[in-house]
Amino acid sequence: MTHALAIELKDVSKKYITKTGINYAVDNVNLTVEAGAFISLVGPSGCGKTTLLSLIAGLFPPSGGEIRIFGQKVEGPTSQVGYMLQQDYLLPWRNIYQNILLGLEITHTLNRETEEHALYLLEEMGLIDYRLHYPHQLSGGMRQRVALVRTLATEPDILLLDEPFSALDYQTKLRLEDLVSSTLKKHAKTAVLVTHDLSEAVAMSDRVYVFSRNPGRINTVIEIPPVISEKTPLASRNIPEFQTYFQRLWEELDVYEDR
């Protein structure tokens, strides 16, 4: 890709008409994400973080403003963007091998080469020996790894992550953070993470956007220094500066909790 920016949002808003009037989920959002960068969106519940991911994914249009992916205006879903959710949504009647090929089948890109790539990713995630198992036979962390393989198998340039680790126990969550972070860096993917976990935001990101509530607007942007961002998420938590940036995020969000 020759375009330096993977994602551009300019004056983006999304409004909903309800019985009580017009409500804005997000309003006047401007942000850019460089190709290969990892950013996080944090903020109080209901501030429009997930709405923003859906807008970037092209699942519905903004009410105002413009969104571009690698310079092209977003007018609907595109294969350049993959979306990973809190739930893995693996199909219970399909084994793991069949599940990881689902996106390729839907996009009509399943062939010997793409199938081999999907199996390579499964092996990279340490799950190749489980390819004939069914979802109910796997732990929650293993299922999320399968969901990541299914998403990466279609070779998106951008990954949208909507609290993908929040349902996992803490130890599994930390391991998966490291695995996802290293995998995305290895494959030079751009990522946008929505999370309520402030330590996760600091540990995984190059930059964190703090949103205000009602309507959601960017209130603060915090750059995470390389001394933290270049480490694995687990190792970064042991860096002395880590607590400083965690505290900054905590104080930014504490303002909204008092309102």
Given for the second form:
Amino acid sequence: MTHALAIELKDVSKKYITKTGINYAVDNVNLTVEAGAFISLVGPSGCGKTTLLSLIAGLFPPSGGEIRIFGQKVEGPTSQVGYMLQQDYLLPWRNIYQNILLGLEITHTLNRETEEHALYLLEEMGLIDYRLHYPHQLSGGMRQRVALVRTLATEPDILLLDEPFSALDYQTKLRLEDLVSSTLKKHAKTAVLVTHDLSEAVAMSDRVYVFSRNPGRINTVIEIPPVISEKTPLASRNIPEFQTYFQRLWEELDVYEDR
Ligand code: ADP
Ligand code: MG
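Cool, the form predicted alone is there; where's the form predicted in complex with adenosine-5'-diphosphate (ADP)?
Now the full complex is given, and it begins with the chain already shown.
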């Protein structure tokens, strides 16, 4: 089970058949993510980022190519992969405590031990005092933290994060980036983040993949050096190297601006 490569995509493509024709949402994508690494996907809207995450999650098969998770071919969703979205999808009629146990209930893994682990994560996120509150009583940042606890409660090895911070105000977003980063490092998770925020991509990742659109392809890969990636996302923004990498990413994406 301890395969050094958490995610492997080989010549992966996905085409959607629509009324107007064939849409190559993802075309010939090759990428590998080492266990414990944090990578980001950036690119113009419609370049296939969400499609790619859904493929990795096993929600539907690729049209071509192969996807492996820890060496095993993906043939459907597994509890090894957790998926967190921009919208938190907390159930409004369940309190926070009941919400964080949802994944465990669905996967039939709810027991004394897993319940205690979920509560421990809730404590770690600073929300233990809110366990009897309902989602509508919480702020956006708190709700996203609950959603993260719920995702982590089933102990996935890999986390797929589709713009999880984009609906939050700037300060909340920065704080949550640090919290998510330290939590994932502490629990040795592998993560794939989709973001529109280039500084977030530089601050959080070991590597950033820049995609182009129509068809969705990897255009550039930018390695973020340890001097940045070893710092917390917030602290990394203050070192001079940060600006260099932000600028490089900006220039790569600028190319698509007027298309
Ligand atoms: P991104 O997340 O980068 O914005 P998506 O993966 O959502 O991109 O979409 C990639 C392309 O595939 C877009 O052109 C989009 O319109 C198209 N697409 C996404 N989902 C479907 C679908 N279910 N049916 C048809 N086309 C789709
Ligand atoms: Mg998307």
